[in-house]
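Single chain ahead, written as structure tokens, the form predicted alone.
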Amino acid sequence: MSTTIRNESEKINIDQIIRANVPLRMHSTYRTGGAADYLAEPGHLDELREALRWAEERNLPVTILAGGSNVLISDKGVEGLVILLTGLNRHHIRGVLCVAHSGLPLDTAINVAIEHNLSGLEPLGGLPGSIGGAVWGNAGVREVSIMDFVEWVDYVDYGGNLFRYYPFKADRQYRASFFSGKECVLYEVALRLIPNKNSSEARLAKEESRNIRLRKGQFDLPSAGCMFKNPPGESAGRLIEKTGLKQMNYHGAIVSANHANFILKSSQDTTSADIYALSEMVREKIEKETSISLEREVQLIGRW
């Protein structure tokens, strides 16, 4: 099966793309966490497959990382091989399809679409992370979710086999996707967008979405986005605020005063363990006060 962003096969020196004991904190929006036992940074499909083969031959677990948002990396590091997808960032436009490698930042994809007179993604402006991560977790806001636009996804299983997935409306879940819990790597995504010749209007709409997040203080301090999923018919942030937990502080991990579902890192000395501990305090308090059990949206990575 071929993908639309083509890669020429070439001889791969695996030692050039895999390194040992690599710190991961700079690959996390929290800027916390330990080191990967091994880190691979593939730049094309053949390198991705070779990295997966390398891990399979050594019976090593595989962890996928891209933009570093929506994750909390253990201070004890990550076992096995971490595959960092930021080098998979090519893109092109084909009619109304914006086709991008999974490591392309979501915000960049929105800008590229607008430049080519394609709209629809503007409400997602300012959301951190990559296209692949956004699709994996069905990132979105009240108006739209990214799965509303996905035409197809090319993904690779841990055996290196390439598949194409066409989503159905029935597959779409809140902050989850067909891929959640599967052992695979998203490689390429096609988004079907809406023709719009008024690119200036679209750009203003995208910047307004980003400015709304700025005004809410979502970028003032390091965070990973919303810590918890919204329970059915309720808002996690509203529950946390009503329970009086805004600005609760634990070793520099603090519940945001502007968006109660954000846990911020307010000190250079704050660790992933501190952030996790505060999130557990919040979760336990909410369950005690409301009998509602909050489900974590931020994914825990590594040796917890």
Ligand SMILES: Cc1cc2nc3c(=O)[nH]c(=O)nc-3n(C[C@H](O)[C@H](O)[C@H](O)COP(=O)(O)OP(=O)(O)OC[C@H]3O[C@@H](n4cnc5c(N)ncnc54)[C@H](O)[C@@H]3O)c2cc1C
Given for the second form:
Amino acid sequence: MSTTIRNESEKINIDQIIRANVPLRMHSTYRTGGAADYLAEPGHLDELREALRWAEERNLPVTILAGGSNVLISDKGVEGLVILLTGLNRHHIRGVLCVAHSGLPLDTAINVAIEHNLSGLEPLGGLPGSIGGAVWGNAGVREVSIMDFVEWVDYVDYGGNLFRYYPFKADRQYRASFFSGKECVLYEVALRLIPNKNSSEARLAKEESRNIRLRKGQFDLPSAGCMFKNPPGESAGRLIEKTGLKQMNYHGAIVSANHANFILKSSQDTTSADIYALSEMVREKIEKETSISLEREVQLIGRW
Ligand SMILES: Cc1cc2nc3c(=O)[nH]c(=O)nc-3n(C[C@H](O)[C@H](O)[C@H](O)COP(=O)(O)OP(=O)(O)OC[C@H]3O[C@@H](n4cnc5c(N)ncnc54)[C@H](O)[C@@H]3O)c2cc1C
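Follow the form predicted alone with the form predicted in complex with the named molecule, if you could.
Now the complete complex, all chains and molecules, led by this one.
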């Protein structure tokens, strides 16, 4: 299903949503990286489409950024247009569906669902980032991932055409989705949840999930979560730990002592290049010792 662009976008003052040479470090949980050549912050669908059209007319590459909790932004900045989705954050409840714009923080979506006596997402409590980012990479914890709940996703291709996607079971991939690697922007997500009679129990369960992360020190120092995906039948963290790489340090980028798959930024001066260099050292060492080639989970953005 495709919808053509309406003429409403002509009313949009494009200069109000696009700025040049905008630092991005505050839009990444690592707090590193350079500037976007251009940054658009759309607040609704027509602005998003207009930003895409603006980039297409100038033949500029497009990069999508939301919560910035699974990216490493190049110190040399990002070429072309970065579209930051945090302004797309409206939501509503329709029966057992929680319908949210993609830039809404996942944690907020979980709170809204609980307030409406809808359950299921509590194990994802405290997971950083947006609902769209979570769907893009099928974020999750051991027992639950976001795709378990997705009823449909409205997304826009880079030509501005709007589509609705209904996932099916075979779609459920580990830390990947139908959208990963495609030129599209997830715009709105509907999650099918489970009615509950006791919202306070759900609230406690959600808070406990968040507290577990806090107790593990996940937010003590900047990171982007797991650097590598788990190889089939293995745990990347366990491999890194077994290889004796915990607390390996390169210019303040450190392999976490708590969770060896997290690379932390321990100093203000640590750059994206330092974090990347350490991750490559880890990857090469693991490959040499175990012949397993780790695939990066954290997305590299910009001029690498
Ligand atoms: C402390 C910490 C703990 C974490 N723990 C977990 C965990 O337990 N499990 C887990 O799975 N992840 C975890 N993560 C990683 C991260 O939270 C998730 O991957 C999150 O879902 C990313 O969402 P985001 O909005 O921050 O995406 P971003 O980092 O902004 O983007 C990630 C990728 O998705 C693309 N993208 C984002 N939104 C859209 C959209 N609307 N349309 C098209 N493309 C889009 C971006 O282009 C980029 O390639 C953790 C991160 C941190 C910092």
